[in-house]
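Have a look below at one chain only, the form predicted alone, in structure tokens format.
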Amino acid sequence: MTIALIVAAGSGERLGADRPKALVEVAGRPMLQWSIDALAAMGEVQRIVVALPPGTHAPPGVIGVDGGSTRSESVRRALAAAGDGDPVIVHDAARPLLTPALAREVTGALQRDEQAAAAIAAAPVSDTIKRVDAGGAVSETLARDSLWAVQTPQVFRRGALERALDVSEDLLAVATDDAWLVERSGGRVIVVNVSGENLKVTTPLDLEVAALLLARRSPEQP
């Protein structure tokens, strides 16, 4: 059976919020609750663990753990509290537009590729990407046809994720996503092309856009 981990330990500073980001309300629910509801609607998910800011109570129906000082440390703590289950869905609470269909699409891609250690949601980059030096000058323009903007959910074979997370705190601190840790340990990671609508809420503008998109859903839709 599948287990799901939600990373929700971030602050709300860049949103100008007076509470952790995951608890900021969007379209009538705390941001975190949208992801919980989407994952809970999947019958194959037997357990949901949420990594929260220390001292924060977990919502009903999920297991709460204190998040770590880094994102991947939070994932490691959540995985340790999850009990048995494979594969493992890892999702950021800052992406409240998650749907059961999206999570199943990524999980299904992993199940179909026996050689893959992980499958990750991503969208092709549409902007021109330039590398800029410390002085602010462009040093290189990258070919965007091979560039992808990575999202969550990311789905892992449990053993691959456990091995990837079994590294030093310093290495966990530089990991911007858990798929990178799997890649560096030699695991095959495949990309699932998904909608750019699965946005990450970082700024007040992101919050407004997410609220508009979520408000279009029916009341019963997670």
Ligand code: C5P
Contents of the next structure:
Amino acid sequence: MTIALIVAAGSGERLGADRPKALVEVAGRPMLQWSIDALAAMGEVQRIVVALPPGTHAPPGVIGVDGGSTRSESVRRALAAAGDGDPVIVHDAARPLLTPALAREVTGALQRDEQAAAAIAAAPVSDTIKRVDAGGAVSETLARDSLWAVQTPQVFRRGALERALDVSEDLLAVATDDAWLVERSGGRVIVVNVSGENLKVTTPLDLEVAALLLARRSPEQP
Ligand code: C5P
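Given the form predicted alone, corresponding form predicted in complex with the ligand:
Full assembly next; the chain just shown is listed first.
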């Protein structure tokens, strides 16, 4: 059976809210609750563990753990509390537009590719991406046709994720996603094109857009 880890322990400074980002209300629910409801609606998810800002109570129906000082440390703590289950879905609470269908696309892709250690939600980039030096001048323009913007959910075979997270705190601290920790040890990571609504809430503008999109969903739809 599948288990799901939601990382929600970030402070979300760029949002400028009066509480941790995951607890900010969006369209009538705390941001975190939208992801919990989407994952709970997947029959195959047997347990949900949430890495929370220290001192926060876990919402009903999930296991709560104190988050770590970095995102990957929060993932490691959540996995340690998760008990049995394979594969493992890792999701950021900062992406409240998750749906069961989207998560199933990613778990299904991993299931179909026996060689893959992980499958990750992603979208081809539409902007041109340039490398810029410290002086603000462009040093390189990257070839856009092979660039993807990576999101969560990211779904891992349990053993691959455990091995990937079994590294120094320094390495965990520089990982902006868990898939990179698998890639660096040679694991095959496949992308699943989920272009669409699965935006990440970072700024007040993102919050407004997410609220509009969530508000138009029907009340029963996670
Ligand atoms: O900082 P960023 O927006 O990339 O964080 C992505 C996700 O990781 C957020 O849902 C945030 O709550 C979570 N996080 C965490 N523990 C940390 C830092 C971030 O659970 N120490």
